[in-house]
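Listed next as structure tokens is one chain, alone, in the form predicted on its own.
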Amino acid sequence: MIDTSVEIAGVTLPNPVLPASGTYEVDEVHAGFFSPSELGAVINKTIFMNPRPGNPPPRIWETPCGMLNAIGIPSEGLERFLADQLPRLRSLGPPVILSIAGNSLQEWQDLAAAVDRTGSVDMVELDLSCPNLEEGFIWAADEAALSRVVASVVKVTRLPVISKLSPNVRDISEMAVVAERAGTAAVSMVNSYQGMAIDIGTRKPILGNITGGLTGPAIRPLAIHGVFTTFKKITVPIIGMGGIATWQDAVEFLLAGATAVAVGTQNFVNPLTMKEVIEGIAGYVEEAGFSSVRDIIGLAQE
């Protein structure tokens, strides 16, 4: 038998695939394709601590090998999502990762110690590539207001904190090794690249907000850069994301140094996608004469 399981800050995941955030939604719809309880993790779309509507329509435009998504993370707000979706998650099986975001260190204190207060999640992850609204830019870009997000939410919860962050800058290593320092227990790597589309007819930008992160395949080679430069830096474990569509693509990653995988753009695509990557990965550590998922992780670095 394959150990598929792996550790992050002392949660033991039993494999290591799991949904980005906000691009699976347990409902009675893909739970007809496998069940979630198969998953490494569930997690939720980000929550915000009050209601928004997020951005203005057309919202995703379909590239080649990728798609860019200008969703605007429309939120219910932090009251309803604890009553209403949390205890469903905490249902299902796998340990629970819960996405926050706030637009200010306030506010992520606060989400954060609410969270933590419930009782019913393993780790609590910090979107850091959303737009920051009360100060114009995106939390992660800046070394410094990365740091200070990270630090404050580190001193109010006992929960892990994974910081995910924005392939948006200069090396994404070394905001990988800022957080570290500021005592995220974890990175999630990488999230969309900024991008836009342009109606040649109209001659204006497609999406509603103008510009959009672009997901799927075109953006794994880059992904795989990023996580095999970040491997070294850090001590911390690596969640690795960006183009993943088949378990190959996963196990690149987990070669590369992540310790877990998440999987985004390919679910709307192929909602089996995660169970073939599940069973995938544990075939290629058998085949290969190992043990352990564990055995491979960052083999690519020697």
Second form
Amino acid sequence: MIDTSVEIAGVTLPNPVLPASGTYEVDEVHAGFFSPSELGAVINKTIFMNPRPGNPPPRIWETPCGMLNAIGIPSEGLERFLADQLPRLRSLGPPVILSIAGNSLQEWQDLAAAVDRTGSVDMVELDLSCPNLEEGFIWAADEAALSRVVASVVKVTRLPVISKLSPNVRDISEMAVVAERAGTAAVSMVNSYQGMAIDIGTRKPILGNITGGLTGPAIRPLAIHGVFTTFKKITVPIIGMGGIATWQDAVEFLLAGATAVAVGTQNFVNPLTMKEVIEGIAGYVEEAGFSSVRDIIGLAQE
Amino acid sequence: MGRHPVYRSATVLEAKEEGRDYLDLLLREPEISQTTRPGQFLMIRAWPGVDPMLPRPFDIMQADPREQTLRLFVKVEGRGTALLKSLKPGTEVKITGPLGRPIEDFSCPSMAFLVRGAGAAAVVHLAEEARARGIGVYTILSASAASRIVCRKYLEPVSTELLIATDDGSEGYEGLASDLLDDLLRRKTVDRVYTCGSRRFARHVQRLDREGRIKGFVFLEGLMACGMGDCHGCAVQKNGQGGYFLVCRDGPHFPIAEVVL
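Right, the form predicted on its own is done; let's see the coordinates for the form predicted together with its partner chain.
So here's everything in the complex, that chain up top.
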């Protein structure tokens, strides 16, 4: 048996596969697919301080080898999330990553402090990069804003902080360096690429939010490039994501330098994907004659 | 066997073209055919690779637990449905289901269905169940022309009365099927109306509901990637209270007073 565990900021993940935030609920509807206790980590759909309804429909649109979404992160707000959802996430077994997003520096700090106080969370992920919010601001696309949020959150929590980075920048690896300097313990990359679609009949944008985020296999080569170029520049671990549809895709991210991988859009297509990816990575590592998944991280760099 | 949705391979038994752009698809799958209830749907994907990316949602029109079959009715209108149309018997497809809320309340003496076009498929399973429980089934089928009337052969045997309205008068009543509903409500004691396939009819049923004449329900569609509450794509606006329902998780059928049409 090979060792499938990996470590992110002192937290041991039993395997390197987790859902991308907001793409897989661990609720009753999903009980017939596979046990979430088999995941490397569990994560919530990004939580805001206050309840939000999300964007008006249409919210999604299929594109070649992918999809656009402009969901707008509907959320029940922090208080209800902590009461209703967190205990269930905690009870599943794997490490719990809590994805949060603030609308101001103060809110980022208040959210992180509140999450820390629960004592039920292993890591906190800062969703600095959703491109679909009506506020229209991508924190992770602005060096100063990114730096300020990460630094101020790190001050108010002992939990390891993961910064989820946006690919909608000139050079994502430089943004990873900014996040590391500000004290992030890991980076997640990449969030979705800004995109849009236009209905040639009505001559209007299709999405209710006008613009959306592109995900799915269409973006995978871009995401791999992001991980590969970032790996050389930072010392903190990378959680790689962007269009993973198969275990082979996930292996590609590990070889590029990701310590763990997240599956997003493909969960919509095949709800067993993450289980298949976990098994496929282990099989690949064993077949290649390594004893641990850790042995293949960044191999493509050499 | 639980009622949780599962992800399974299914075998195509029949893919019959109906008229110009409809498809009657019969699948064999032993598990979902046992567990699905009226009002539920499934996601189907019948092609390899990642393009098109997403599975497609369809109402489960009929389920036969003994034969282990599921019947879907498909309106061919895009790339995914065109691929479904080219399916040959024996092909393996992937399905996830049963999805959505089952309809479990049959405490009424009769139900009426006001459906247009392929919207008829949404109520077939429900009509069958109602009939089996001894509930009166009044079906009103609407289409632009006689050649566009679908699912009649499934609804006729389970309907106490079946009425037809066409826009061009090529069959049945020439005009709005909602007129037939109004007339039915004058003649019969009907306390529940389900509608699907026409926003205009849905608004009519919503008005009747608001006036307290019937309890109305509507089957809705939405662009959805997953069908199980993950993608939050299929939002439909809540009436009055703000915020959104998800068609997949909270529907696909809704008390008609609760949604903005």
